Structure formats: structure tokens, C-alpha cells
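Take a look at this single chain, the form predicted alone, given in C-alpha cells.
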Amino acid sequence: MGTTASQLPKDLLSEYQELTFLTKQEILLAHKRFTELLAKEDRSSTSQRVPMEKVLTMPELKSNPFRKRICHVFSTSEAKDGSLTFEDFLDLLSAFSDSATLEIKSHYAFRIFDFDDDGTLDCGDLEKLVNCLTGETDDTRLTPEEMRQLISNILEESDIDKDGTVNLSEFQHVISRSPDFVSSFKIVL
């Protein structure tokens, strides 16, 4: 019962395999994983996606503090809903996955920070970047006065160029220096 759903055809199988980081176990458990968060009725189709709503009920998202900005930077819907087809559930799990290169997770990793998309991470990047990780109740929030305090000790640290800004490659070269970045940034079915 429901097998016929969760088949993958091998020749497309082996071509996710080699154009992500996944294991063809990793592909066919987050294909079935995928149809389960499918409608019924929609099961059959291979094209269909899946509600950003119903990706965020996963347990491997469900309390993570940017869930929606993950589903939003790896969403590749015309309408900008956050909704995955298969092919963007892949990516987003090669991108976490163990395999993934630092370059590769430190690029989403950017691009998930980038709150306006604008390709830098600027003042108000970082501190929906910091209320994320403190939480946004009263008894975490950090003062205005914290706030600028952190951004700017954040700015000293990584803006190398002195723009008031961290672009990707100054991203990349903190993260360079974070042994645990690597291990930390992943999602594991």
C-alpha cells in the first residue's frame, strides 16, 4: 500500500543523486517524506508543491527560528509563497545535508540571513538575524541599546571593506573561521 507513490524512476533517481549531496537513500526517504506532505489527491502528480504552511510542520523545521526564510530562499514559486516542488525540497536538504560543502552552506546560509534579498546584510538583516536567535518575547529581547551594540561589534568583526554592510564573501570568510558551522548547519531526515 502507497509504494507506487513513493517510487522514484531510477534514471531519474541516479540524476538527483549525482546533482545533489544526497545518497539515493537520503533522495528516495525525502521523496516519500515529500508525498506524505502531499494532499491525497495530489499524490500522483510529480509537479505538485506543497504548501510552505504544511513544509513547516515538518519536526526537522518545526523549531528552527528561520524555517519560513528557508523555505522562502529555497522556494522556487513564481508567486514567492515558500511552497516546494520536489526538486526544491532536494536542494534545500542537499544544501543542509553532511555532505555540502562550506562554500555551499555558507552561500544558503547568506541568502537566508539576507532578509531583504538585497545581497548584503546590512543593519536590519542583522537584527532580525539576532531577535530570531534571542527569541521575540520581552524576556529575550535585547535593548536598542544592546541591539546597536551587538550589530555594531558584528560589523567591526566581519564588514573587512567598511561599508556598513557584510557581503557574501565577508560572510564567508567569518564563517570560515567557525569550526562549527559546518556540523551545525544541517537537517537530517
Second form
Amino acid sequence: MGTTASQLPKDLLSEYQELTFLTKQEILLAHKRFTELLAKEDRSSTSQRVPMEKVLTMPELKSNPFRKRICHVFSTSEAKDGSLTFEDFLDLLSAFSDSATLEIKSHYAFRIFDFDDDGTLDCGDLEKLVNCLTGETDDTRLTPEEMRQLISNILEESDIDKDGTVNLSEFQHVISRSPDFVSSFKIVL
Amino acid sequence: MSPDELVYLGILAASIPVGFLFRYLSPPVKQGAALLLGLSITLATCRIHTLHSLLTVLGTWAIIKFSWRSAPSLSLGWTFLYLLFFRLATLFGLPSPTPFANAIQLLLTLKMVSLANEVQTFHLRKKEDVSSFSKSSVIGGLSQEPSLYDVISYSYCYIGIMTGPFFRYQTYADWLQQPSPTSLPGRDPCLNRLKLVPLYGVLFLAVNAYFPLGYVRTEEFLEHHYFFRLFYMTAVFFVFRMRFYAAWCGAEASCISAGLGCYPEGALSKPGGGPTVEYSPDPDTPVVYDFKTIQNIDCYNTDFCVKVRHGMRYWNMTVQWWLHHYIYPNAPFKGYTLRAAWTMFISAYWHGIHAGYYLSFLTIPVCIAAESALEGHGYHSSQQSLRLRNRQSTVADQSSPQFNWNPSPTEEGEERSSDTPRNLRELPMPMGLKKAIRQVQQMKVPVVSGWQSWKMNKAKALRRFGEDAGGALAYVTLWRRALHKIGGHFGGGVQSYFLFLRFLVVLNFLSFLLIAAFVLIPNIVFQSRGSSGNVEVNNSDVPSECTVYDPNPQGLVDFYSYFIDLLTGTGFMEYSYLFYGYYNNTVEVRDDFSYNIPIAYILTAAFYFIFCLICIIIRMGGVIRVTVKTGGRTVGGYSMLVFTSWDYGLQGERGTRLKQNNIRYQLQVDLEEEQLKLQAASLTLAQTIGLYSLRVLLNIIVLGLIGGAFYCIFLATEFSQRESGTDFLSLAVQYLPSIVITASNFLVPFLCDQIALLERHSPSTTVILALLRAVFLRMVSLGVLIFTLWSRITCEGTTDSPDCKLCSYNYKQYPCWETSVGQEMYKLAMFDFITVIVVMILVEFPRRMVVDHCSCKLAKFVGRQEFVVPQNVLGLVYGQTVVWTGALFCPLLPLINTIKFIIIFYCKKITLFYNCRPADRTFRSTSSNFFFLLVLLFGWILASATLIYSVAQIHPSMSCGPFRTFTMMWSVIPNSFSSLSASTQDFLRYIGSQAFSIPLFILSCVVLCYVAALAAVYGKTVSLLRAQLKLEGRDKQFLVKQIQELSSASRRREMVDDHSAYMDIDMDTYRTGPEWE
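Please move on to the form predicted in complex with the partner chain, as the form predicted alone is already shown.
Below is the whole assembly, all chains and molecules, this chain first.
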């Protein structure tokens, strides 16, 4: 597998370095890990897609409750099946890297939490989000009463314009005040 | 100047005015006259050697006639082989050629190869025209094949026959065919070119007179210092440059006067190559001409450009063009550096066969490669661009006469991108889009001056270096992977403990280096030299009893007591570098060097404390900056918890499940807390009073517990100081204070936690309260220990008690009290360490075994232990405080602590991964980080108070240590102060006086006020912005409502069109009703 790392052409590598927050070593490692996911005969082409199921077998994503959302957000697939190309994969790692800015991290976090892809976090999104955080099984969920109280509290705090949903700027407002977010929104290979 | 040089100069000078005459001649006459003049010059200077050049010309002509297709390579081979023969003529018994013949031969070589290429292009183009009838893109190609007469007249044209510049046959033909030579500019550009020649000439003569080249060859020169010889080279090279500047400027002037290489500016001529674009003169505007085609040197840039590559570009430009077009593309190598090396090799061969040429020319590619490497991607981009250029040159070989070693479009594109990547990276878009944007950006090549581009390149290189260095540092960083793994499995809270531990390790190690450099090593050095004994107390008024101190153990030492000594710091350990007592009070004074160990000792201690303080403050600053950034007004905890609490770095099912439990627990607790608050608000007065009185009562109990712990510590210390012996019991007695401190620190916080449950505070308050109590207990118990020690040493401060009267400290029990205190701190540190290890082995591992392998209820209830971050951090802070307290008396304590903390790191890591589950409640890592440092600062203050007291209040032991002759440790400073020079003393006095301190104080107050005001303003801005956001939200709502109303009135479709601009922005955000599709 060690030889696969060198397959990335030099100009492409430097371009990726410019367009992502990743270092050269990280890109090479990402390439190595990505080609491991590909079937042997597909390894030559860079635009090959890896289906979401395959991506989710990576230990870094395997147990993440948001894994499917992450794939969907970063996928450029027309079919909306969450499959990733290598460049999508790099985008993912770049957003989750150490040096990515708060702004880009919060942007992607918002899109991950926006389960119905409508551009705002409404009650349904928040409920799904909380369920992801606490665990989806019946005994780990919050009771409906707790959930109702929690969502009303969240909206009370964050929904500045009181339209019943949290939009991107409101979301970023909350995130910008959390010092731990940058360090916790991080996936390193 | 040699006669040859004078002839050279004469010909050059004469050819300039003659050139003007040529403007009046018709083309055939011009051609003939130029040939005649050139031939006569050649014959006059070379005589018989003219045959060499004639042979070369005829040979080339024959090659062209024989096969125009392969003429370029054949003529190259022919001329270069002939050059070899020409150089080695003496070997064949021929007369050695004159320098003039050499110069002519060199230029002819260039001209012939170029001619062969031009003829080939001419034929290729002719064929293309016939087959396709399309207009060729070749610019200014030949109109007919040159005849033998043409070739000879081109070869022997008098212009530049010996000095260059090189010009193509095309340029020559254009010169002959000029429609109205007299109307072309001549005098002004000629004078312009010549105006600096006198300066070059004078500089040449002047510097040459002082630094003659011939001197280098003498024996005397070799005897000079290396740097002088190096400097001499610079001067010689300067002379060399001046000579060439003058010669080439003159040669260019002779071309200009004749009108050779005169093209309109619009043709964008390149030196050597000539026009690069088709130009059609506009009849309305006057045509501006330039002589770029025959420009051979850019004197200013040659001297003042920054890069080797550019230096190459501005020197002998026409020949560079030739090399670049005829040698470089056909190099038998692929890599850029190798191709450059090949080109340089050919160039060196062209210049001559002396080894020096090869040596100097072949360093250039290495320099260029290094330069490219420095610039990062320079190497790579040039490689790419050369590929492009190659493609071009196969299509139309002569048509891309653009010369540089790294063509400007790519380079500027790269420069442009130096500030784009940040922007591009920060765009939340898929890679495909970012790539497209990047391409568009690169197409817009801005005009940048040389200085700007230099600056940009510099910044880029610096940034790249910074990134590289950061990457390299990341590898060196201590425990990087381990910390990463811990963070991944147990989250940021636990990681912050280990980060803190690493900080302490580094801090201790640096402190040790400081102490080693200024105290330990000088002491070892002075002692090993044996030159300096101790200055003993010999004042008659000091009683001899005070100076008795004999710590060396007597008789055989068995293994058992060896072990005891190791743990307690007595016996063989006592009189060693470990403790204060071993250091001597040498004052080493030599003629130019003096070292005063007492001063070094006390100043090192002071700097050690200041250094630690600075480290803590810096780290605190970093933490608090983050806290401040997030604003004073916290946005509610729920949204923060829900939006930001997930740790994406978590791996493994177990960690995920625990994190989920953790979050759920926090959410439930917070919701519960809110309920509790509501309940509390609804309490009746009687209930409130009951609750508060309960809390007061419990607090009193807690205080009583803590007080009891203090008393126990006090008693234990008293007892252990009184008793002494060597058996095992005495070891226990020796360790009694440490044992009591540790035990009370286990017991009391545990009881406090139980009590806190009764107080019915909110959960978060409970945690903080418990912590504060623990901190208080830990720190003050250490304080009690020290206080007890002090009071024993100083006989409770009463100097007239029988024990202390004689030496003003308790000399009987403590002949060297500093060492005793050091031993006490050493024992505390050791015991702390032993406790960690023992607890790990005897408690944590068995507990885990039982919990994992026993299915009984109790075991399940107890469960695996939690890794409680705050308590563990407290342990570290306690250890560090002990070290600070003891550092003055036991200078090696920081080293011991470094080792101890490193071992603790690994132990804690092991127990974390094998025995622990993450805590149910974790601190937010940022706020807790700050809290840790605050506690550490508290420990520092305690330790420094101890230090100041012992330095300024207690009489140092008279029998040992560096301060045995002083009444106070501090007094060494005033003593040495008086030995400073008067002005230094005045300066220091001024610094210490009110005249300095009061203005300083006022100034710092002003700065503080300013900062406070700034902070307030920022706070206000934040709230203003919030209000604005709210208003805007309302505006939007209002607009949306309006749109809704309007759309319900049947004109739905039109409205969509009218407001499409607005809706584009907010279509997603405001889907307000079912009537919206």
C-alpha cells in the first residue's frame, strides 16, 4: 500500500494543498486511505466514487452518529447517495482539519445538522439532532416532555429573530461563542 | 590595457560613427560595404586564421545545401566540433589563433547554428503553405533561401563581428531591406546607450589599477588571508563586469548607429530573437522604434537583481536567447535541472576548454535548483511550463522567441496565488468549484513591479517555511500521538489534564536547565578544579558551635539503610549536589572573569520563580483570550450543548456510547436544575431560612474537618521532627507528615463531597464548591507543614530561647536547616509519587479486575473508576507547589520532578486506558484549563511567599551552603551591589526610587483604563449588533408577511418574477405557506 501514496501527481498535490487546509503528508495519507477503500481495478482514476457504505467502514466515521449526514453534505454526487470522490473526501478532511477556520467549520456543522436540507434548523431538525446526541434507542432518548422543554429552550436562546427556526447566522452566532467547538469539530486520519 | 585591447577598442569606437554612413546606402551596396568592412577587419586582425572562420561558414553552407531537414543538428555538430579543433589547433601543428580569431569564431558558431535553424523553418513553412494555404503563424520568416553570398555577407558583416551582439539572419536581412533607414532613430538611442560607458570605463580603469588581475597569479596573493582572497575575487569580478558593460554598450551603439535590429515597439522584440508578434504599423500614429533585438546587457538589473535566475536573464541576453532556443529544448534530459545543467555545459564548452568555465557554469544550475527549492513550487512550475514551451517549439520552432528561465505568466500566476489560497480554502464549496475559481483567478495576471513580486515571493517563501517548520515541530512535540489518542477516546476534558501535565514537564525541564547552567555546572567545575576552597566563617564573634556540620555517614552502609536514605534524602544523599548544604560559597575571580556562586544561586532562584510565573501567565493569557473571545454574555447553555458538544474525533463504539450518555446526563441534569430553580423560587420564607441555616451548619462542619486536618499535620510534623532513628519505624516517622497530608487529602474531600450532597446546591455549584474546598485543603496543609518547620527552626520566632540564642536558629537540631527543609520537600515529592504508583497498582487494577470479572451486584454498582480530572489536576498542582517551595533548598528538585511527571504521564495513561471510564460530568475544557492555571498560580504564590520569607528573614546556616558568611541570604545582593560601578548603582537606585516607580504606576494605570474602556466598547458593539440582528429579523418577517398577502391576491406568478432577486436569496429560508411552491 505504501506505493499508492506516490501515485498522486505533483501538480495535483500542490493544488490540493492550496485549496484545502491539509498539509502534504495529510493529503498523501488521505489518498492512501481512500485508495484502500476503492476496488483494485478502480484505483487508477481520481474521479472514482466510493459508495457511502464503504466510506462509513472507516474507523474514524464508523461510530459517529452523524456519519450519514457527513457523507451527504460532502458528497457531490448527482444521485444524492452520499458517495464520495477523492476530492469530496479531501473537502471533508479539510473542513474537519485542525487548521480550518471557525467559519468553515460552523458552516459545515450547520449543514450536517440540517437534516431536511432546507437551510434552517427547525423543530424536526433539532429533535433529530438531540436524538443523535443522546442515542437513538428508546431507553436512551429523552422523554417527549424533556424534548419539548429542551427545544423550546434552545429556540429561546438562539432564535434571535424569533421566526421559530435557527438559521445559519444565528447558528454561527452560537458557535462563535463556544471555544471548544473548533477543537471538537475535528476528524484526523 | 594590452595592445590587443586597444585594437579592440579602436575598432569598436570607429564602427559607431561609420554606422551612420551605412544608413545612406542602398541595400545591395550596404550588403557589400558591410561585408567588405567586416572582411578587412578580420583579415587585418586574424590574417591567416581567417581561414578557420571561412571554413566554418563554407561547411555550414554545404550542410544546408546537402540537407536542410537535418541542418540544425548537423550544423551544431559541425561548428562545435570545429570549435574543438580550433581550440586544439596547436596540437595539430597549426599556429595558435589570436584572441580576435577566437572572438570571431565564437560569434560565427552562434550565427551558423541559427542560420541552419532559420533555413529549416523557412522550408517547413513553405511546405505548409503549399499544403494548406492557411496563413502561417510564423512571424517574419525568411522570404527566400539565402545564397552563398548572403551567407558570407551575414557571417562577415562588420557589425558586432568580434563583440557581438548575436543577431539572426532574419534581423540582418531586415536591416538590409529597411525602406528608409535615415528616418529611423539613431542618434538619441545611440547616445543614450553610450552615456554610461565613460562611467564604466573609469570604474574599470580605477578598480583595475588597485586590483589587477595579474596579482591573483602571484605567489604573494596566496599568502593572504582567506577572506582577503575572497574579497579580491569580488573586486576582480567587478572589473570584469565593467569591462563587459562598456564593451557591450559600445557594441550595441554600433548596431544602433547602423540601424540594425530596429523594430517598432509594437513588435515586442526579444533580445537576440527579434519581433515576437506581427505588427502592422498604423499610418496615423508615429511609429515608435526600439532596439530590443540587439540589446545584449541590462547593466542595472545584472547588478541589482535578486535571483540567480534573473541575473542569468540580464547578462549577455542575445547569447542566452540562442542557448535557450537551440540548446535547451534539445537537451537529452527531461528534468529541468538536468536540462539547465546541459545548457550550461554547452555554454561552457562554447566559451572555452578551460576547467574554470565548467566549474563556474555548472554551479549555476545547482544555484537555480536551490533557488527553486527555496521558492517551494518554483521548480515544479518551471517544469510544467517547459513542457508547454516544448510543445510550442515543435510547432513553430522560431516563433516563440521568448526568453526566460521561468516564463513570466506561470511565475506571476504563482505569485498571484500567494494570497488566494486562504480565500479559496475558506470557501465552503466542493473542490470542483474551488478549482474553477482558482483557474479564473490565475488568468487575471496583475501587473506587479519587480519589488512587489520580490516582496510577494519573500512572503510566500517565508510562509511556506513557517508551515514546513510547524510540520516538523509537530513531530518533535512531546507525546503528540499519545495526546491525540487520549483526546480521541476520552474527550477534551481528560486531554486537558494531560496537556497540563505536559506543560508542567516542559516547565520543570527548562527550570532544571536554568539551574544546571548557572548553579550546578559552575559548582562542579570549580570543585573539580579544586582551586577554590570555601571561604569559611572566621569572624571571632561567630561561635564555633554554629559551624559544626558533619553530614557524612560513618562506617559501613548496608543495603537497607541505603534504601532508606534514598527515600528520605539522608545519609549519602544528604551531602550531595541534591541539597543546599553541599554548594560552596566560592567567588571565582580571574583577570577577565569572575563568578560569584552565592549571587548566582540566589539570582537563579529568583529567575526560576519569575520564569515560572511568566510561563503560567502566558498560558493563562492564551486560555483567557479564548474565553474573552466568546464574550461576557454567554449564550444559553442548551444550544451550546446541543450544537457544539459532540466530539467528532471520538472513535470506537464504547467512546461514542459514553459520550452520548454523558450528553444525555448533562441535558437531563440541566433541565432538572431549571426545575429546581423554579422550585427554589417558590419556596416559602421558613423553608428558605431552613435551607440556609442547614448550609451554614454544614459549612461549619467542613471548616472543622479542614481545621482538624491542619492540626493533625501540625502535630505530625512536630513529632517527626523531634524523633530520629534509622529503623523502619523511623522511616514511617520520617514520612509521617507526608502520610498525614496525603491521608487528609483523601479523606476530607471525600467527606466534603458527601456533605455537599446535603446542601442542595445546583449540581454545577456542587462540583465547584467541592473543588474549592479541596484546593484550599491541599495548599494550606502544605503551608501548615512549612509553618511548623519554620517555627521549629526559628524557635517560634523567639531568638532568646536557649536553642536559638547562639546562632539565631536552632543549630542543635538543624546544623544545616536549609538541607533539612530540602529533605522535607524531597520526601513530600517522593511520597506523592509513591502514592500515585501504589494506588495504581494496589487499588485501580484490582478494582477493575473485580468489576470486570465479578458479576455480583456490589461490583456492578461500584463500577470502573472514573477519571476525575479536577482531583488529578490538584495532585499535579500540589506536586508542583512542593517543588517550588523546595527549589531553593534542593536545586535538583525540578529535575526529579521532570522525571516523576514523565513517569506519572505513562502511568496515568495506562490506568486511563485499562481501568477508567470517562467521567459522567466533564468540565468544559477551556474554563477548566483556566481554573487549573489559577490554582497553579495560587501554589506559586504560596511557594514564593515561603521563598521570600526564608531569604529575607531567617539567618542562613553558618556551617554549610553558599550563604554561610552572610546574616541573611538577601544581604549578598546589597553587598555585591556596592561593588558595581557608580553609574550603574545610580541607575539601579533610580529604578528603585519613587521618581521612577510613581510615573510607571500612573502609566500602567492609564494603560489599564484604556484597555478596560476598549473592552467595554467591544461589549457594547456586540450588544448593538445583536439588537441589529433582531431588527433585521423582524424586517424579514414583515417582508415575508407582505409577500404572503400579495401572493394570496391572484397575481402570484408576477410577484415571483418581480421579487425574484429577493427570493433567490431567501427562497430556502422563508418557505412560509402551502401556497408557495
